[in-house]
Every structure is written in C-alpha cells, then in structure tokens.
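The form predicted on its own is given below as one chain in structure tokens.
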Amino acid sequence: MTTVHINDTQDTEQPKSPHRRSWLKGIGVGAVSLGAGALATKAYIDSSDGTQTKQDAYGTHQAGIITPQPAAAIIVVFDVLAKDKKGFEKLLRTLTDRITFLTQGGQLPQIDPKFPPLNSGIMGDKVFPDNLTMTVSLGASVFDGRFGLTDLKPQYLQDMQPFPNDALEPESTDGDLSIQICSNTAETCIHALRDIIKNTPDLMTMRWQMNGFLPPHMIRKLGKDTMRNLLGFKDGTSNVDAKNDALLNELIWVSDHANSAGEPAWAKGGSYQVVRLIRNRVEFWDRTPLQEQETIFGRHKLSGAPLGKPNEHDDPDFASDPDGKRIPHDAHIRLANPRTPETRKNLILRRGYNYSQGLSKSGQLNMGLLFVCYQSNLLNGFLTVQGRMNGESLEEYIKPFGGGYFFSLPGFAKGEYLGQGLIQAAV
C-alpha cells in the first residue's frame, strides 16, 4: 500500500492550561508581524543554506502554486470533523494562523514541562522557514450542506471518477480538504504536518497522504530545470510559464477571463487542483527497448528533446509531421499538448513529484508519480487532457490508483483568513 491512512487516532493530550492558550494567541500575533516583514524580504537568499528562505504568507494567490518547486513535498487530505459553518470557520482561521507562523518561522517559547511540548522539536527551539509553502484546497464534499456552502461550490468541482485505465482505491481518493506542503527538506514538511494535526484534533482527521521528492539541485536552479520522472524521462518541459501574468490569469487563476465564466465571486484568485497517485511499473519499463520507450513518450530519453529535434525545448512541430512518422499520433507529448490554437485552453500548470514507498504486496517496487496540476477551468484543463490520453501506449506501464479534485482557496491579506470570502458569502 502506497499511502498512509489514519482515521482513528487523534492527539488528545493537548494541555488545557491558560498558559498554552496564551501562547497560541501570542504565536498568531507574532506570525502576523513576521509575515508583514516577509513582504520586504525577497524570497530567496543566495548566501544562506536554504533554512532562512521564505515565501510570502500573504497575497492574492496562495503560495505553492506558481512558487518554484523545492525538493520535498507532502500531499495530505483530511476529512473535516467540524459540524457547522462556525466550526468550519474556526478550522480555516486556525490553519491561517499556523501556516502564517510556520512559513515565516520564529522562536518557540519555553513551557511548563508538566505539559506535553507545544512542538515536535524536529527543528530545535526555533522554527526556520526553509522555503515552506502550505496550499489549502477544498474538495467537492465540503459543499454538501454541512457548512451552508452548497450554492457556493465552484462549478467544475466534483469527486474523482475513474478513467478507463484507473483502479481508484476509495481509501486513497477524494476528501474534504487537501494541504500541499512543500519545503527544502522532508523534515520541515513533517514538522509542519505534525503542527497542523496537533492544532486541529477536533476539527479534521487525516484520510490519506503521499510524500514526494525531487533532486536537491532543483532548489539551486529555482525550478529552471525539468524534473525527471521515475521512468527516466523529463516531465513538464512545456509547462505553462509561471512568470506570464496574462497567461496565468487565463489558464491558472480563476479570474475575469472568459475561461472562468460562471464561477462564484469568492473563488477569484483561486485555482482547481488535481492530484493523481500514479504507480509506475518500473521493472516492466526497464526491460523495454529504448527506442520503444522514446516512441511512447515522443521524446529522446537523455536530452528530453522531441523526436527528431536536438534540444529539449524545441517545438515538436506536429504540423510538419501530419502522418505521425516522426512522433506517432498516440505519443504521450502529442496527446497531452497537440499545440494547436484549439487546444491552447487545455494547458495546465504541472507541479508533480516522484514517490517511492518500498515494495508492493506482490513484491514489486512501489514507486511512481505524485501528479499535481493547477488550472482555472477543470473541464477545459485536466479532464480534457486526460480524456485525450485514454488508450495511449504509456498506459501499459502506469496505473493511477488514487487522488482527487480540489479547489485551492484564494490567498489572504494581513488580518484576513483563508476562505474568508467563502464564509462571508454563505447565508
């Protein structure tokens, strides 16, 4: 089993003392102050070892979507335990406070040792930001009536339905709320996850989790390099340019663009998040001839260039190859992005990670792709792209088994909380 499922155990050893409540209040105030300071601090300090690198907590959009990818990630999905709108608002406020503090860092207070520690201690007595981002997104089930949000659901948000090659496992699929946690190190991601769990025991419980990784040199190149998946091919070469604001407003952010027509007003600044857990049959793949592997992808394995081209970012020029003699019509890159004016609206922002979790029950390597992508229109984006790829030759070597569709909340300003527009719009 590749995912961790925790539905039963909750931390009930929270200290009840006024001391703890005062600290939690204080740490929230401190986090606001630190976050304001971050506005004047550039995201990356070249001379540091990375521990002091920080991303702004505030903004129109949440961090972690167009932010350059660091090396470590956790996707964790929760079921919400809050019973009503007031409880759900409390959850969002708590997440906002914790995320603001954790992403900016700060000194931890000393407490009475008769009580459990307020922090896991993984980072010592001072939390450092370590390039941490935490992106909160909501599943369709949040809009089922428990919190009075039914009429405010983003129009394309839905439970994940299986495509023909999928074998979705219910215990690893969907959920009320996802948090994408990314950082320079796995320890910082784990520290953040444990902090969130410790501070929300009565508000939500974990449903499933997947850890991902990228090569450490991705940090130094600030996302300018293209990751390789565990099949050995570069993955995301033709990704949407995260520095092109016009393109982002059309394809990634819910905005005033026609691609976002019909969305509720509160959703502006948010984005649809797709998570797919895709196992790679690597033993089978490693016995496949190189020429066949490259034909399946439509790219040269080592350089990442389209077949027949010398460089990774060369245009595959499908128009000059109408019969598919150079790049077959069912090649992965041709189906994913045909590069026609009509399919431009289908472009998505990929933000995937590799995963490896030991052996499967059948004794095979349990590894693959933690696929994550963002788009302003789920129907025009992932659903259409994946529909085009049904039956592709690559399906023989991959098996999607879980994930979900979520809506990443808009960002928040100082003094606001995540999802405030949604809560205020509810009757």
Contents of the next structure:
Amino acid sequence: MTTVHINDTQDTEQPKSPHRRSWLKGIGVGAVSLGAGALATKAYIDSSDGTQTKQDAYGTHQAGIITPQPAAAIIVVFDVLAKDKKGFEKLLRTLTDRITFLTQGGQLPQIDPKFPPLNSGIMGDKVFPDNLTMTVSLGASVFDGRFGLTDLKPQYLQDMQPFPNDALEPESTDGDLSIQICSNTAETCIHALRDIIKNTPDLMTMRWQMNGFLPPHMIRKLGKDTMRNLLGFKDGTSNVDAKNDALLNELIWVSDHANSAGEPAWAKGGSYQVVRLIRNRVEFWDRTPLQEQETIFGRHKLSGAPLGKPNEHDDPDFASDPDGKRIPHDAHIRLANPRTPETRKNLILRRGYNYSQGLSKSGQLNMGLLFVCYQSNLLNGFLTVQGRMNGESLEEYIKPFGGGYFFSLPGFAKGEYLGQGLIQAAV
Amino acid sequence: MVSNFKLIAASCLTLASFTLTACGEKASAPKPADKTAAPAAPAANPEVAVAVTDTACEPASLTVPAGKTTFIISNKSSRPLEFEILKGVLVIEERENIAPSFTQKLTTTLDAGDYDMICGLLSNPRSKLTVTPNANAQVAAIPVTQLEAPIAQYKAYVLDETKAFVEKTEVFVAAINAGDMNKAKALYASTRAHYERIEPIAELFSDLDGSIDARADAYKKVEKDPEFTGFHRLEYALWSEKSLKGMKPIADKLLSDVKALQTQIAGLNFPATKVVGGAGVLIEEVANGKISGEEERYSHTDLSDFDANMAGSKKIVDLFRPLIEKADPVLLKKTDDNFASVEAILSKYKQGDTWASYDKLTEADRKALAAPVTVLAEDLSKLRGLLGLN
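Instead of the form predicted on its own shown above, give the structure for the form predicted in complex with its partner chain, please.
And the full complex, kicking off with our chain again.
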C-alpha cells in the first residue's frame, strides 16, 4: 500500500512516505487499491510529472492535513441545502464517493453525446490523481438543528468573531461546509471542484471560495526550505513537525489527550480547521523601510533568520532579549510563538497558501495569504495565538476580510463514509 | 484604518502615562550603533550611572561628552519604572519597565546640547543632561536634535487641529441632537477634515480611532452592527437612512470620544519616526481607501478627506523642508510638483468651502490623480531613511 503512496514532490526518493497514516498497518483496506496500485506502481515511479502521485483516500484522519502541501489549493465553502438528517447523510455519502474517485483517479463513464458530459473534461477521459486531496470540514451552523446534530457540536466550534483588525465581509465568512482541495495543479483542483458542484446541486450551494498557490520549486524543498509569503518573508519556519505522532495527537488531532477533553466521541481523529483570508497591502509594504519590515516580523528578510542570528532555524532566544531590543515584544514571530513552556500548547499546524485575485476598488493589488491551520483545540490554538497578535505592528499592512472556523471530519475506511460517526451518533 | 501602534497605545494607556513615545520607540529597530557598540570599542564609551527612583533621577543633573555614551540605569524603588532622554517633545531614547533593584544598560549617541531626563514616572519633573562638544565624536548626517524644532511645530499643528476638531464636533453633535439634518450634513465633511489632517497621530489611539472613524465594513454585521459608531454611523443615518432616530447616544459618544482624543494627544510626546513617516502614511490612506470612494460611501464627501490627507502630508513636508532640501533637493522638488498636480485637479472640484460629490469626478481625473498620488507615496516613503531615522 505504501508503495502506491509515492510522493514525488520530495527531493529525495522516498519509497515509504513518512506521512503515511499508521492506521493502515494491518487493516484490510490496505489491500483495496493494492491490486491496481501494485501493477501501476512502477509506472508511477517512473513518471516525473507528478500526475500519478496519489494520496490515500482512506485513513484515521482525512488526507490534506499533515500531507505535504502541493502547489495549488482551493478553499471552497458551501451552504448546505439538504433539509434534514437524511439529506445531510446523502450529501456526506456523495462527497465520500466523489472524493474517493477523484483522489485515486480512473476512467470516466461514457455517455450518450446528446446529454451534457458528466464531467468538465479538464483532465481528459481518464482522471489522474495529481496528488489531489480533498478535506471536508463542518461549520458551526451545521449544528443549528436542521440535521438533528445540535448536541454533537465540537465544543469550540463557533462562527468567526472579528478580531480588532478584521473587517469580515459576510459574503466571505463562515458557512456550513468547507472543502480544502489541494493538488499539484490549479486545473486538477478546479476539475475536482466542478465535479463536486455538478454532483451536489440539490444538496449544497457555494458561499465563497479562494484559490491559493505556492511555488512548485519550493514545494520540492519542503522541510529544507520555507515558503515566502507575498510580503517576501519566510512563513512557517517553526511549524509543528508533521512526523511526530505524539505531538500530532496532542496538538493537531482530537484524541484521547487531555487537550481534547470534553469533545464528542465522534470527533476523534478530526481537527479544527481555521481559514482566514488576509489581504496584504503590498504596495504600502513595498514602500516600508527594510529595517522596519524586519522589525515587524522579527526576522531578517532574505535569510529568514531571527533578528541578530545568522540562520533561519536558529532559536530566536527571546530569553536573552527581555527588553525586546533585538526582537521587539510586538514582533510577529515573538507574539505568534513566544516559545515558552506555557505557550507550547498553543502550537498550530499552518498549511497556508498565497493568493492573488485582481485589484481592490482603489486599483491596488488584491493579494495576500490564504491562511489555513489545524489544531486539536481551537481555543488553545488559533484563538489564543491570534489573541496575542492583536495590535501587532503588522496590522497596518494586513486586513483579514473573511474565513471561518470548521471542524475537519475524522477519516473514513473503505465501506464507510465521511462523518458516519457523527450521523450515527445523532438521534 | 488601524495603526501599527495599537498595542503600544493600549499598553501605554494602561500605564496611565500618555507618553506614547515611551512605548513607540520600542517598535523601532535597535540603532546600528547599539549593535556594534559593545564588540567594536567597549572601552571607548563613557559609562554613566543613573539611579531611578519613584520621583527623580539621581544625580539630578549629568554632563557627558558628545558621541556614544552608555547609561547604567538602576531602579532603586520598589516598582517597575522607566527612564527617558528627551529633547523638547522629542524622545531620544527610553527604557521602560525596569524591574525594582534591576540594572539596565542603554547605549546611545548624543549630539552636543541640552537634554532632559525623566526618571520614574513620566509626570516627574525633568532632570538636566548636558552634552558637551567633543571633537572626536562621530557626527550624524542629520543630527537628531535638528528634528526637535519641526516636531515641536508639528505637535502645535496637531494640537490646533485637535482643538478645532473638538469645537466643530460639538456643533455637529448639537445639530444631530436637535434633529437638524441639513445643518448636520453641511457640517459633516468640514468637521472630519480636522481628523483626516492629523490621522497618523490620531490613529495611535486605536480604540478611539475605531469608535470615531471606523467604516461599516470593519464590522461583521456591517451597518447593522451595534459596535458601528462614530462619524460613519452618523453619515449612514444622515444620507442613507435619512433619519436621526436613535442617534443621540451615538452622537454623544462621538463627542466624548473626540474629547478623550484631545486629552490623549495633549499628553503625547511625538515619535520622530511617526511624524516623518506620517507624510507617507497619509498618502497611503488616499491610495488605499480614498481613491475608491469607499471612505465616504453614503455622503460622497471623499474629496474633503482627500484634500485633508494631502494637507496633513504637505504640512509635514513643509516642516522638515530645510532638512529634506539638504538631503535630497531633487526629491523635494518632485514632491512639490506632485502635490501641485494633485491640488490642480482637486481645485476643479472645489465649490467655495465645500467639495463636489466624489461621484462627480470624471474617470479621466480619477486616473490622473492616481499617478501623482502613487509617486508621492513612493517618494515620501523615503523620508525617514533620508533623515536618518530608524
């Protein structure tokens, strides 16, 4: 099974992905795609264009959370139109079927040409995996009583309340259900999105979406190099290590860890997803003295090193700088991650993308960060981290205008459907 | 719009000291001199001991030679205290929150002249620091002391504008409370203009900036949001709802917020980087929010704000004119030309004391404004660097 799970976005040949989900060991589902997979594996390995790279659809956790980031993403948020629990279950089953097909690939059915095609055709007649993941998450509004789920809401799930620097546009905020679509290319993401909306017109309708991108050449160096945001700074240097299972169980997955105390049983294996659409005032930023830019972030712009240190991954060593003379107290990295024993529980898994879409009404670039992060405890995670950053110097240059809090469903095994535990727990 | 001094402003207010610069300086990077001081020539720096008590500096006066000096500041009281070196209203250096019985070092480069020191609380009487001429001292291209006079003049300008702002707001609020919609509409733009002229300073007080000047889109429920207050809420009532029903609490709060702002600004020491940087920040306001007509979306009085932002920016350029002239005469000339280009276009829409509705601007004029505004934003962004400010 793991040989199918080739990730050719890695620099070095890694026959066994470090991110494969351990639940696969010893369970039958591993054999599911093995027949087809084993035969095709050689071809996949030889393929260097990434189109045959695939991520497992099944697992304890959904793919797309600790999976290494590919270059393209769409976050799309829907309002659910289904009227009752049965309709909602149908939606989840439909999503499960489509996601399983799209992420693993396969032949599209032939149809009578007198009818519209079943599919956009962007990928031709045979869908290829292209490293696609689709991660389904639910907003607080799904638990409002329409589907009989009121008592099953993850305890921290809530609508997004604006932080002081936010200007949340209602048309780009919240929603019932988010799908994070990631793959090697924008086209594959778009293909998947169009497949989903074609298959669910009676069940949900799009509320907002945002496309994101990262440089493919940097993706290949993940773990060795860090992406830059559109302000030109390295972003995510101290991210949670996605290979550390103990850390993931504490900080990222709802689990048996004390950090998850009080969560409904069905939520185990899921994670809180935060999406924020954050416009960067890039023209203004580009007119800001370098020294001030670096002071605002707390890092040297080109090397990414903490101020006063030579290398990107050097410890910012805040303890040696109690006055904030080297790295100011309101520098972004100092507020985001003070690196004290008490703030360890606030660590989040960042999985953001850059975005660029046209112009603002003032004729300035509308671009910035499609911020996405995951955590096992929304309060200890994003809410606390962002609370610390209220008033940071960077605020003059950024404007969060949308997003939402969602709960990423636990993964599913062959024969199961997404959110099955939730539906079965409902009265 | 929100200031990058939000946190600083808040923490200063809780310290019950209105000296923003005490905190504001913190946001600026360490001076290169600080970084290189210790390893380069530690022995060359004279070291001077100053004790900070609840009420004063010990000794009460100090004399040091021009150039680099290291102050060894010890807190001899039982609570956290601060230490500042000032030149008039200009804060040259500061250390805040020095813990009781702790000692901190502060290395700074001073030009010859008379300075003040404040120890303990910022309301304490000032002590004297005399810096004597020193032939060996390195001289900065533009000595920081030369910023003292323009910054003092800028503070006077801001205080005048604030005073007028309070007076006009009183009349505006009275009109609202009297239900006189026509009068309130007529006063709206000219009242706000005082705020728009001094925005880089007014924005330092982010809570007040929000309650006085935030637009509806800062709130999740937009116009219906109960947190939506201030000028734009009243603008919405006057032009969009066409009713002042329920506006008395909003109007009264506006007046008390505006008066609170006046009190805060009166006690403020003006950070040099903020003042000089303010020239560009005002233009960024125009480029990001005013060009689109989003700022005054109900009343379309954007041109008044536009003109006020420009005037506020030009004021700063004028105050620092001799220094800019010395540092980069070409840039100064170009800046003057661009201000003139903007004024020429705006003047077409001036109607006595008021301005044409922003939607009356031709597409060609809107486009024509974009070029000088963008160039001003680019050029004025260099001012701080030009004047040697971190």
